[in-house]
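First comes one chain, alone, set out as structure tokens in the form predicted on its own.
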Amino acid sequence: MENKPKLTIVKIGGNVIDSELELKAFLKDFAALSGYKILVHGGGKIATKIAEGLGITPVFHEGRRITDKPMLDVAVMTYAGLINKDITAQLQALQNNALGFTGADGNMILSEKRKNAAVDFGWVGDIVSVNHELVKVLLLQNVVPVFCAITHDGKGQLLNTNADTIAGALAVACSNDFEVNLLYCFEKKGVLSNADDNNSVIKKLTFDTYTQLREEKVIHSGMLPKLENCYDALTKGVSTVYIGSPEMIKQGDTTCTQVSL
């Protein structure tokens, strides 16, 4: 069996994007990664700040954003415009030939408006398919795709889509052609056994341990959908999945959580 080329998919969000210095440091480390790579980013806090500046009050339900038409406009402007192009420009300055994408560009990520939900989340998309052939062509040309959290429905409608889910879907779609290592970067060092102790990192989180900690409410709220994406990716062919701070993409940094089946 031939060895597949390695592909690293990194998702960043939260405080990394909010801080100019942290983002700059992260992008320097990301640019230094060898081999094929993809970057996926969120940017919810910046979108909230811009919305409030425009007199739009963001609405959330259990921590998840309700995307009405005014909020969708802000999300598209912020994610696909401001943040995506800033990251792309910074990577170009670091000699990475980055190309910024929404799901609509090249029909990269097709979604459908969320339906049958108890709560109407508005213009929020659930992923239907990924154009992995085009992703593969770009990667083999040494392009570094940079995906924001906007997809489309194929009928002209843009949709706000969870960036963790986008990273997972890209990882699964590319796993036929590549050995995929999926990294979720956020402000903590990993999945914690004690939410108040940032050093209580669970180094290896098996599905059985995850199930037990979820029942004990040690793992809850925002970490649950993140881990669901991780396990979904692992069951569908992704080689390895890690959760931790942006530091984990540096060579030799081992303080993070490896999620495993």
Contents of the next structure:
There are 2 protein chains.
Amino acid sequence: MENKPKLTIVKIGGNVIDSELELKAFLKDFAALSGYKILVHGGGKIATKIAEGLGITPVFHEGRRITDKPMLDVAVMTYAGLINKDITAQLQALQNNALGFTGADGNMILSEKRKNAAVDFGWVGDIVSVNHELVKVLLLQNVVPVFCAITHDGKGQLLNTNADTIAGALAVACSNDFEVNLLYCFEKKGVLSNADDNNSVIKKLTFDTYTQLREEKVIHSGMLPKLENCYDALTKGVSTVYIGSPEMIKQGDTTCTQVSL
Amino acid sequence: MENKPKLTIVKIGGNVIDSELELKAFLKDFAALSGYKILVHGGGKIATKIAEGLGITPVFHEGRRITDKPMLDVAVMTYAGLINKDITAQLQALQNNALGFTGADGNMILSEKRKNAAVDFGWVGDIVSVNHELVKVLLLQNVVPVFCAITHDGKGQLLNTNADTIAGALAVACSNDFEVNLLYCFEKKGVLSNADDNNSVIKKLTFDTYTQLREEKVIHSGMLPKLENCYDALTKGVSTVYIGSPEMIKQGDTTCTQVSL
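Let me have the form predicted together with another copy of the chain next, following on from the form predicted on its own.
Below is the whole assembly, all chains and molecules, this chain first.
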């Protein structure tokens, strides 16, 4: 059997990005990870603040944000500009040769504008393909790619794309060349069996248990698409998937949830 | 003698970026250029507009802008976010595998905060080094690097850096591995012998002629640092340097100024 090099893909969400101190602490841990690695980051509340500052009113449909043109511009400015470059510069200071990406850069993540939806969510893209060849070239140069939640349609249009989905698609695309460990960091310690108790982490969530807990409504709302991404990755060749707090990337941390088939 | 591959480095200024149509036309011409190439772009008026929108008041000292922290954030958002990603996505649509960079990305351009100046211009960086090895790896992958006017100090701080200087430093750093042709595009057809006559282009500006015209004050103000960059590049190994309008990148254009030693 072929021995593939290991690749760790870490996704962090808005909660880490919104706190300067938490982000700094996380980046220090991330920088200390040995081997090939990729960071994927979400947006946080900065985009909302900048949109407000510019007098742009966010548009919602049943609680879900619509990405109209002004909001897309703000997302590009904030995610690809402010946040992505701050993270990149900080990782450089920690001796990681970080390189920031939108999906347009190097044609890394090609997507298409979401269609056939009952509602037009605006400039939102669903992933079509990942340029894993270029990812590989860069990783072998010891570059640490840092992805934000912006992709492109190949026709000149940037699109807003869910960061969880980006992390999953990267993990799947790289699993031909690498043994991929995918880590989803969020605000809880893992998948909880009791939403009110942060210590009720399910250590190992098999697909059977997941199906059962979903039916019992123990797992619901935001966790569902997150876990769908996990199982999708696992069925498509990703070796291991974990969900937990940013702390979990520290060596020896065992508080998180391992998602398994 | 070694036969180096050719590399074209094109710098465009704010005037092209401020016009959606001009930028589109330029990018079409740039995309059609054969061989290895790099694009460097300035900022344009969008940053000023966004700063105004956010209620940030620009600070000036004797007509020169001071880059305070809020203005640096706006520069990062606008140059590295909005403009750089728009250009990258447009070039992708033109079948150029563009990849956007600040100096922090891939540690491409390391700079240090300007010091010992009579005035503190704020978060402005002077270039220390260029990661030409990574530039070469990417060019050989047929990637088209697109640089904006942001660098970093290696300690986590992003810095505003003149785009002309970035283009010059890239050209010099790449001239070991490539035969570099450096093209500075600006709002005139070339260096003029009569500032009021756009048709008075000096076809070939030798260093002797430059020195003479500078003493006669025919060449003055903004043209001086631009030409200093040109002669610096030429003395440090860059093969050819041209100054002219964005039109000059079209094949067969002969209206611009060739700067020569």
